[in-house]
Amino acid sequence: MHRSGVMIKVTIDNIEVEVEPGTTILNAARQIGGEVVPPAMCYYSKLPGTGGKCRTCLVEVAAGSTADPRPMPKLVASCSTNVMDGMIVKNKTSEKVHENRGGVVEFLLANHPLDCPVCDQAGECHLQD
């Protein structure tokens, strides 16, 4: 629990969890679990600085917080975006997701070796997953 002992409360795909202040949207995600959770290829939580490039990780917020309910106008990552009390967000729910993150992972592999073996990451590569 937080210093303070406050927790804030965010909806993801319609299941609510109480998070510490200063949590992302990825690692409240990841606190619920399963399908809820994004999936995140250049955010790495040991490596400081890392997440928010690749894009895989985009959701939409339906609803910003309690104090101000509306929705943020264009799909942020999930890996870099503070969860808010009273926060709405959409990852397997929303339509504008699936279709980005196709065209996304799309963009990713249009310059990507196709020889795997000669790849540091393969057999450990998320891409690949």
Second form
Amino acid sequence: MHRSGVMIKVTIDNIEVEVEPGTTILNAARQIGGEVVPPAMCYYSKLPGTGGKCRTCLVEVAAGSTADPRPMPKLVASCSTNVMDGMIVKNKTSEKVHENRGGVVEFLLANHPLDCPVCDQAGECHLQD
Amino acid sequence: MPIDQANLNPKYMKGRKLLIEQVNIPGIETFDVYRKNGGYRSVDKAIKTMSPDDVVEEVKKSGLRGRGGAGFPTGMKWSFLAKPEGVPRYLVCNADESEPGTFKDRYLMEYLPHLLIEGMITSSYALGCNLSFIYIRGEFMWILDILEKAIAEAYAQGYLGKNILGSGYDLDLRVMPGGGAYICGEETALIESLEGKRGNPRIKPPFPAVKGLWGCPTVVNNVESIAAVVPIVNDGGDAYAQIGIGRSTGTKLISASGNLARPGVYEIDLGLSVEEFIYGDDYCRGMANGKKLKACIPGGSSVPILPHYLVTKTAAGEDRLMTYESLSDGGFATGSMLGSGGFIVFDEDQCIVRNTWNFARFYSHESCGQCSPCREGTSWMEKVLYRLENGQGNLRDIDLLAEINKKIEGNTICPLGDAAAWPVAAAIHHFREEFEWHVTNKEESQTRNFGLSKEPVSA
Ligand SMILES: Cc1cc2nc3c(=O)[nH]c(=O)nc-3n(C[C@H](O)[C@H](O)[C@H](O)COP(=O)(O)O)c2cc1C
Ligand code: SF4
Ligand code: FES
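Switch over from the form predicted alone to the form predicted in complex with its partner chain, please.
Starting with the chain above, the whole complex follows.
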């Protein structure tokens, strides 16, 4: 990632943050940290091409950008959607996100072995959160 | 289902035939006969007298909408194609036809291979492609042979290869067989598959018009859309736009199947009434064996099912027409979609629960498994529907299905998730009574069918 100097503003759950162009919503949220970070189960920052599959990181985009402030009709995967200047994202604050993320986790658990004690991920698992 | 050739004689169908007029001419699958009957005129006309942009302009004027299912205007799609300098562009014909209830592309390619090839040449010229592909469903191996033979003839006659008709325009055309997965009909999965990878849909954006095959701008079009370019260039976009109603212009191939007296592939003018299509002497001639119509899926397995009282009339009591608009009149509550034109009709002896289960099984099998809602949701729905159909369900299952549906819809990478969810949602919406009957009359439901559903009093 190279520094271009130009930063763009994005608002996630009413918190504003400045990031470099080309940052994903997920990584912008990680810059804020804490509660506003969506759970991400199939994205690993060091592996190119990951993300977009598990759909746990879905967020609502209430306004696309300053230039085009229309909301996006569907929830989007925050790990594979880049931020735009003036974008307004709702994660914790969105009812829709809650509902659908709950659904996704339910789907994941539907065929999940639940062998938590012997699992490498135990203790650091978004499914358990 | 075997297609009865006698049933498909265009002479017996009303209206103008732009695509399948010549299907019964002996030897039409050979270059010579096809050429003698006016074939390849559109290539002559386009290459000798029109610029590529002129061709795109005619297609725009024609109002042609993609025949693969989504109905996106073809001319507009073409004009979105990015044209960076020094980067090749590709045209890919989507011949992966595998939507249950759809078999029109197969018919077209099997009997009129040169029509598709002619369309490919004219379209490739319009888009400035020098290498184009026909991605054909792997189960259609015998059609692959037919197409390759026809392509070899076109090469021999100077319609393909270097310097076509002395114009300086070069085009190579390849046929690629698919591996036999429904999902490879989704355009980005198709591109992945063409590149030699597993056919998993890509995350969009970027769209293929910007970054498609091997990262280059690509247009993917259905077989019928490409074939329709031939009459559009021959007669002009305006002439094509005169057929049809409103934004549904031209003719459409309909694959009619199910309990009809005369199923088969029909070319209709868009705007024909559904009533006439099902009962008219020139078309399906009503239901087989004098049975009553119970339900109809007008656009292939992915579109909502309509109960008998909403097939020929909309909820507002207007005649339902075979157009993109009229079939979707009423939205999800009382409408459906034209989709790919896979017109499936059910008579009173068919079980909606069984059919819904059958489709759910199909989608669960065909889900590529990339994203969780579709992978888990489709197989869950399949299991619940299996229970219901086999007399092991309970009333909660019906609400459970609706709930699973809501969680899939809109949360997936590609539209297969939605395509799996809608038919189930629609079946429950219109035939809830029949689903409940399967629960409350477990034993009876294993031995006889429910019959027609009652029209809601308020409707
Ligand atoms: C799961 C899925 C399967 C599809 N299968 C086909 C197919 O078999 N044939 C086809 O032409 N389009 C199919 N499509 C639509 C294509 O993605 C694409 O929209 C179409 O080929 C575009 O062509 P058109 O604009 O000429 O309609 C499918 C889409 C999805 C989501
Ligand atoms: S919706 Fe289904 S078919 Fe489409 S990408 Fe996701 S898992 Fe694959
Ligand atoms: S982290 Fe899995 S879809 Fe974004």
